[in-house]
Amino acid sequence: MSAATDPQRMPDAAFWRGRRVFLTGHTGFKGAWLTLWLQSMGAEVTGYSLAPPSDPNLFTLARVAEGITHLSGDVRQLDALRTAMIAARPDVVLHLAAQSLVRRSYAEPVDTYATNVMGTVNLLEALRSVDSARAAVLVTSDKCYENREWIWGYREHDAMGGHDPYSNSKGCAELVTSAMRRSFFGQPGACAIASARAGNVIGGGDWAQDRLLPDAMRAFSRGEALVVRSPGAIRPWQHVVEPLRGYLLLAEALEREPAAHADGWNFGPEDADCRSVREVVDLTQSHWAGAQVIYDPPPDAPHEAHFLKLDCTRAHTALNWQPRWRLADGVARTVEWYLAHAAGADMRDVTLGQLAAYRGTGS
């Protein structure tokens, strides 16, 4: 089978080798393994970001800032972001800087908005004064669309929305992208600008808040009983690399056929894989010996989404993009990663040679 046809192909390192590459968020989780991934391939990076959000994080324990221009920002500062991003004279813009969690956004509306709307207002605004930029992909969630807690997948022209402030701060995100994709970046030779959508990603070096993995993590590893206030909602879940794989693809495809990819994509799992966070839950029980749980949901918690699957049919098709992990093999894989953690291990080591094992080159 050709590289062109393959549904689980990996990313061109060719293309990335010696590739500059702008990359907001790379201090997150998503966007160090992203930066990891990155590095790997030889492309040179510039990330942009604010402090870490966690102690520990995965940035410092993989030693994320070696190899790469590591710069703090905050993308709710145009002038700044625009100079940075004039320096790095870009060919490729990853956009991964965000407010990335429902509960909090309860808690703090107006940061979230601020972050993850005129976040990419200001992105977009400073893409405008780079010339060097060929591509860039926008993450935003798959929690953009309005959810009808419909039985089937969302589509990418199925309506934007959100109930809570973090939904609905990435269903305006969306709208943001495309009404300046097509105000600004639609005269042949600008930048090629794609959203991505994606969600509920696990994997080693996560420490976020109200997340179940890692709250699942933390709990287990202290002897404590993991506390699950929603076992029946059903998520799409998937391992970190699945969705960066499909952002690097999909960059790939923007300089390659702009026209044909300047738009909003899904990336998720297979239907298999849309499961409840009871069945996530036992998985993981599975991998850590006498893990406890309780079920335990609160009466007075704030609305989240029980049901949520991505139609992915366009990225199967168009990029040739299919999940190549599946959900045990996830779970599997973030268990090792915070065992190794526990046992001080170099985790720069153990992440990348976790990649290595998603591409196929290594165990």
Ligand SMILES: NC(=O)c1ccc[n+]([C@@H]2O[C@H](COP(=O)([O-])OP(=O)(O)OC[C@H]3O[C@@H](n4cnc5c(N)ncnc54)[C@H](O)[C@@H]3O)[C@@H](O)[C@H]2O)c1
Given for the second form:
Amino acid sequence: MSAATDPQRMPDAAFWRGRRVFLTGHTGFKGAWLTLWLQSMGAEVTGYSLAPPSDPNLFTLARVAEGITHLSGDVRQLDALRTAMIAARPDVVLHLAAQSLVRRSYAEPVDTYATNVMGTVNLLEALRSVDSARAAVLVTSDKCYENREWIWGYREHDAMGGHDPYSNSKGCAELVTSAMRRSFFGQPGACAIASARAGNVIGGGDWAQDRLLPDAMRAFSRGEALVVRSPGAIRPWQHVVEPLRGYLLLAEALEREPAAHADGWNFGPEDADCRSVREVVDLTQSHWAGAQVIYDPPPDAPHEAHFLKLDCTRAHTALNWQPRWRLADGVARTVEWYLAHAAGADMRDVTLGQLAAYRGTGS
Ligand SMILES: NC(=O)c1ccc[n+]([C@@H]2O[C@H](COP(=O)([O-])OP(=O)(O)OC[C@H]3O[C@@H](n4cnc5c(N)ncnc54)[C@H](O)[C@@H]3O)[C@@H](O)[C@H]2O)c1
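For comparison with the form predicted on its own, please write out the form predicted in complex with the named molecule.
Everything in the complex follows now, all chains and molecules, and the chain you saw is the first one.
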């Protein structure tokens, strides 16, 4: 099968070799994985972010700063962001920096909007000062859609919305991206801009609060019971490498055929991997000897939108992007990662090893 028709196509390492990439959010969970992946393909990465959002964190454990230009910076500060981007002279811009937690967005709505909405405005404004960039992928979320609580998958042109400040900030970021693309990036040769919408991701190196797998790994590694609040909630689970592969394939396609790809894209799991919290907990428990779980749904939990499914037909057909690691593989790899961490392994080696296994270049 040729790379062009492989439904589980991998990013083209030859495309990325020597390519200058400006990446925001590189100290975060997804950004750290993405930086290592880009490094392993020979890209020249400049990362621009605040400090890692948790302690411990993947960025530090996997020594992600090694071999890249690591900048501490705030996307809310336009001048600093523009100066950094101009200096980096990027070919590709990948924007992942965000206040990424729903629960925190209830406690800090202003900061959430400042980072997720004005951060996006600032990123695109900075991009206007850079003539080297050919492709930009801005990461939002499946939560950007107006959730009608219906059974069908959401398509890329469905309405933006969002009930809580986080989800709504991502819907707003989408609208900002669309308006700025049409206003400032329409001329031939301008940077082609796409947005990417993925759902819950799992994987090693995530220590965020209020995410199921990090909560489970924290509890199990301390020998404590995991308390599960919403066992019946259905979520679209996927391993972090799946949407990251989508972002990379999308950036390649933007450069190849800008007009056909400068738009919104969904990257979600297969229907069969949209499973209940309880099923994922069972799978996780099966990989961790002695893991204890207590089910305790609270009566007054803040509203969190019900299951929202993405229709990924566009990514399947136009990018040859289809999930490669299914839920069972993703959970197994995630637990394997945390067990290696608990055993004192070199987490850069472990993370690069998992990436190589995923790419089919390792075990
Ligand atoms: N993890 C998920 O399940 C998930 C699901 C859907 C979408 N997303 C989106 O993917 C992206 C990455 O998510 P993640 O899980 O890696 O998040 P994360 O919280 O682990 O990392 C966030 C990153 O953004 C940086 N950041 C935060 N505020 C900043 C600011 N003002 N200026 C500069 N940098 C700032 C942090 O330093 C960090 O590098 C985010 O846009 C998030 O909304 C994540």
